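Just one chain is shown here, as structure tokens, and it is the form predicted alone.
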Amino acid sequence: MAHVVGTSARRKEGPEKLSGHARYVDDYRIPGCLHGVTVRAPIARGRILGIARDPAFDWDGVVIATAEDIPGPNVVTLIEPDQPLLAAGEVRHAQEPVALVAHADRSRAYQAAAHLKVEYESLQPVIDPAQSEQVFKSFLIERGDVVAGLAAGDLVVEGTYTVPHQEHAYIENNAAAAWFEADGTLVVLASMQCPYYVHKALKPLFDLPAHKVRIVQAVTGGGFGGKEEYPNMIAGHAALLAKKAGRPVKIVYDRHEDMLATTKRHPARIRHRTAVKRDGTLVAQDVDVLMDGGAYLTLSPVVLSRGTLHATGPYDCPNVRIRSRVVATHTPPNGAFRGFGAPQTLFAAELHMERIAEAIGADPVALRRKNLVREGSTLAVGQVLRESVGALQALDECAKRSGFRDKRREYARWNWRKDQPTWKGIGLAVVHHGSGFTGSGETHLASRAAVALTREGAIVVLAASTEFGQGTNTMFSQVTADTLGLPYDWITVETPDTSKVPDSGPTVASRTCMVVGRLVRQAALDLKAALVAEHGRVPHTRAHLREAALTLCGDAAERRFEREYEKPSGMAWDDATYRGDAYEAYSYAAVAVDLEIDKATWEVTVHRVTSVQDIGTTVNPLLAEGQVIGGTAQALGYALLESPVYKDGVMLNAQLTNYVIPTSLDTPEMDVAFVPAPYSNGPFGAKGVGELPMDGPPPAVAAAVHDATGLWITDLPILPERLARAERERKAPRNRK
């Protein structure tokens, strides 16, 4: 049997989506369903004085729900119990949900929401995170003596970097439908990444035991982290209306509401002080990170954690201090977004390396080669990298494929000529990304996954890991097929449904392939062993497999083989001191960005991106390449286009007409390559890929802009007006003379 791991097997869900048969939440026609609408606060901070119905409006057929209707505690369970399902008495951010209405006619529901009058007393909000006195979470990581290290360097380079909010802009907006079965079971069908998060949140809200809450993932049109925890909220709203109405309720946001009200990437300010020897050796790194969490905690601690752990970049330095904190403001809560914390701090770390290279007159590739981690390197948390460290290979391959050094010389000659209409530049970045949850996170999750053999001879993967475009179902099928030595088409993957699949943890953190994929492989090995023990081999015909299934299943409908996460031997982590093995393994990438800047308009055009990734074994090359291309395009938007505008805590450009994201016309040529450094505990050697492509392009863009213009733009996005302003400021002293 030919191996399918390492080949570009056809996507499992591809035909359904291409043919239009895939059903998203809004495609379901649920008998008797009402349409729900959310009433949101227009102010950033205040007190709710009262809620009243407009007597001039016809309220016939309208269902209204407020915090008083919630059966259990008014808290959306996540990390900390601080966010209400509906505001009660106090409003902490603009667009906070205050009440819900539903009607059989969607337009009538919107009209009713507009006629539900809420009286507020406005209070002074805190919008600037630097002015916040409420710290959600803080970390301190130290290695060596950073004070002595700063004094020992030949040069200390300082820099401050800022990054903004970023909108997820998934193709399908947030949506959920809910109803109660005759036996009292609450059923939710939703666009989501983490069914068991929703399950955990709804149990206490509705005072229901676990077996009376069933969460089913509908086909999901993109997530990027934006559908990690927010579905807890919209699902809770739909369920509350359904309980009040005694009928099914569906809530589907339009784009404007989705952008106004849901989570974004955390804005951040990162400060660096780095001591370096004249030969390029890093001596000390002192990093300070401030993130804006918004009004409620949501996932801010894990976002800050990852940002903190990646804040130095993938470099070995003997003296490190990283101080970080995420604070509360009266703005909509921020949450997970592809990379969750690492893109923010890696932008600062990698652009700072460019500034160090210029300060000491070093070649940026050589500076990175000198300091990059390799096997045997020790990180700031004390973790020794024992295997699967492909950073150097990725850098060397990227520099070669992009022609980095030759283009730097070529573009310098081009830019020296004053008659040219443009400037040209090329920039580079090297990044890392930990696969899986941090430290003891995977142990606490205790994720489970299974492979089942049914009496009919079907082989089914059972996991709560969701497919939302990244290829989860395809990867699980490839791993299972190769483990059993059976055809890929024989494998199916069960829809994530909490009544059918075990809790394999959230579909986040680049953990699905490495962590859950390993559990799937282990479960498949157990099935294989059972077949071999019973029949001497794994049957290779459908008929023989059905015969074997009857024996193994006995009277049951299926024989399930389930595995639970076990920490790899040798790993140790201390949550109290935040030291030890932060991640099982890291993926690495080197990215080069080749661009041109119009001298008249300051418009930046990216011509080519070269991206070389170490993700261990590439299970499906085409899907992995798609992840890199998609993540790179998203990162280019973060770097150059996406400029969220806020006033008094409200997003002013909450529509895709003036919040600009990359289109196909903005997407440059991309050269994607992989340098395999297999990880022994990954399924067939695989590590994570999903988030890594988000980390490298922004600093590479900023480095290329500097190469082209000589300007250091340390604040994202790098808009034409920001470039023009920087040029005016550079010329200002000369003009004053």
The other form holds:
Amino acid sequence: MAHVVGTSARRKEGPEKLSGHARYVDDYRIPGCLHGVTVRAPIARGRILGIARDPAFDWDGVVIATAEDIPGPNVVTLIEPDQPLLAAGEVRHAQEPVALVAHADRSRAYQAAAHLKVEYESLQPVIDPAQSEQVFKSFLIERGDVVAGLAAGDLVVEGTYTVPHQEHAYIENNAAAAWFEADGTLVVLASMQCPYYVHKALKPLFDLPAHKVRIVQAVTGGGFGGKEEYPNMIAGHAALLAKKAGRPVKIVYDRHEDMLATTKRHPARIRHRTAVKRDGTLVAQDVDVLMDGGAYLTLSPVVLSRGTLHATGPYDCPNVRIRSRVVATHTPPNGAFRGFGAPQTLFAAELHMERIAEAIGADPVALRRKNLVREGSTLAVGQVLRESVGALQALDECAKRSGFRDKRREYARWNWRKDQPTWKGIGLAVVHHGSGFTGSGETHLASRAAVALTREGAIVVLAASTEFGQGTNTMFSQVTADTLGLPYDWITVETPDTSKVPDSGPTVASRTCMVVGRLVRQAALDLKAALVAEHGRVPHTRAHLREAALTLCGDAAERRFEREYEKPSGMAWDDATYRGDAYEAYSYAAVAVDLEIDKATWEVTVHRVTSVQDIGTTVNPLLAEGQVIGGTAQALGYALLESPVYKDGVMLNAQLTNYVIPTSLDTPEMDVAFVPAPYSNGPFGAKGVGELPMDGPPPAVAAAVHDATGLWITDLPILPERLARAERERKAPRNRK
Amino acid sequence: MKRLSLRVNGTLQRYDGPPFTRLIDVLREDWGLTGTKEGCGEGECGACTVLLDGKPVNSCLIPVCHAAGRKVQTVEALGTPGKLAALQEAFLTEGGAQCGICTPGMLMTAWAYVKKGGSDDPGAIRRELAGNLCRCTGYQHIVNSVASAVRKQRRSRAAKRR
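For the form predicted in complex with its partner chain instead of the form predicted alone, what are the coordinates?
Full assembly next; the chain just shown is listed first.
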């Protein structure tokens, strides 16, 4: 049997998506379904004085729901019980949901929402995180003695870096449909990443036992973290309206509402003080991180955790102190977004390395080579990297493929000539990204996944891990096929539906392949063992497999082999001290960005990105490359284009017209390569890939901009106006008092 | 209200609702052609792209009366899951679809481009696709898909001439 792991097996659900047959939430025609619309607060902070129906409006056929209609506690369960499903009494951010309306006619529902009059008393909001007095979570991580270390270097390099909100801009907006079956079971069909998160949130809201709540994933048009926790909210809204109406209700956000109201990447300010020796040896890293969590805690503590754990960059430094905190502001809650805190802190860490290189006159590649982690290195949390560390190989391959050193010399000659219309630059960055949940997170999740053999001889993967473009279905099928030694086409993947699949944890954190893929492989090994025990071998024809299925299943419709997460031996983490093995394994990437800047308009054109990564074994090269190129494009948008504008806690450019994401013309050609350092506990040696590509490009862009212009742009996005302003200030520094 | 007729994917369709209803709503809600997707409702993302007399247009910006008497083609005019058209095959082989929501619109723009004999030059393809946003792929695999479809069509046309 030819192996399918390591080949670009065709996307499992590809034909349905390519023919328009794949059904997203809004494509379902549900009999008797009403359209739900959300009434949202226009103010950032205040009190709700009353909700009244406009007597001039015809309310016939309109269903209204407020907080009083919620059967259980008015709380969207996540980490802390602080966020209400509908604001009651108090408004803590603009666009907070206050009431819901539904009508059979969509435009009538929107009209009704506009005629529901909510009276508010405004209060002074806190918008600037630096002014916030409410800390959601803070961390302190120390290694060695940072005070002594800062005094022991030849020089100390300081820098402050800021990153803004970022919108996920999945092309399918958030959407959910809900109804109650005759037996009282609540069914939700939604665009989402994490069916069991929604399941956990809706049980208490509707005061229902687990078996009376069924959550089904519809085909999902992109997530990027934006459909990690937010679906709890919209699903709760649809379900509440459905309960009140006694009919199915569908809520589909339009683009404007989705951008105004749903989560964004956490903005952050990061300060670095680094002591370094003249020879480039890092002596001490002192990092301070401030993140803006928005109005409710949601996932902020874990976003901060990952940001904190990645804040030094992938370097082995003997003296480290990282202080971090995420605070409350009266703005819409920030949430999960590909990279989950790490792109923020790695932008600062890697651009800071460039400034260190400049300060000591070192070559940026050599400086990194000297300090990069390798097997045997120790991280700030005390984790010793025992295996699968491909950072150096990625850096060397990236420098070679991009022609980094030659380009630096060539561009220096180009930029020296004053008559050229442009500046050119090349910059690079090296990043790491931990696969799976942090610390003991995977142990707490206790994820399960299964492989079943049905009476009909079908092999079905049962997992709650969702497909939203990354290739979950394909990867699971490849892993299962090779484990059993059977053809890829024989494997099917069950739709994530909480009434059918076990809880495999959320589809986040670059964990689906490494963590859930491993469970699927273990379950497939159990099936294989059962087939071998029964028949001496795994049957290699459909007919023989059907025969074997009849004996293995006995009287049941299927024989299911399920596995639960077990912590790899030797892994240790202490939640109290926040020390130990922060992640089972890390993936690594080195990224070089080659760009040109117009001297007249300051427009930045990226010509080429070279991205080399160690993600362990590459299960599906085409899909992995798709993750890298897609993530890099999103990161280039973050670095150069995506500029959310806020006033009084409200996003002003909540449209794709003026919140600009990269088009095919803004995205350069990319050269993607893999230098696998397989991980012994990953399925076939695989680690995570989903988030890693988001981390490296922004600092590489900023490094290239400096190479081109000599300007350090430490705040994202690097817009032409920001560049022009930096140049003006370089020429005529403002008088600062 | 005056009854309108359109030729949709080769079939004559009649419509007698409000004439300024968006074409996308009539396609999806009246005729059940849900392959066409709405991403922004303001002509920015191109997810709702259909062909109007062979040319790609945003169906969220076109009132149905504007399409009266004309030829409309949607993703449903290409192949089915069991029998994909060559362009869809190319997207499957080259990784041109990830989450799939921009895909029908992307396919419509690409289809018009391939039919009119566009070149396989990546730069030319990127210019053609610039009105269709994709947040998953970073476009490169879409560009490769279209280039591959162009080359395949060229080969088959050359073979026919022989």
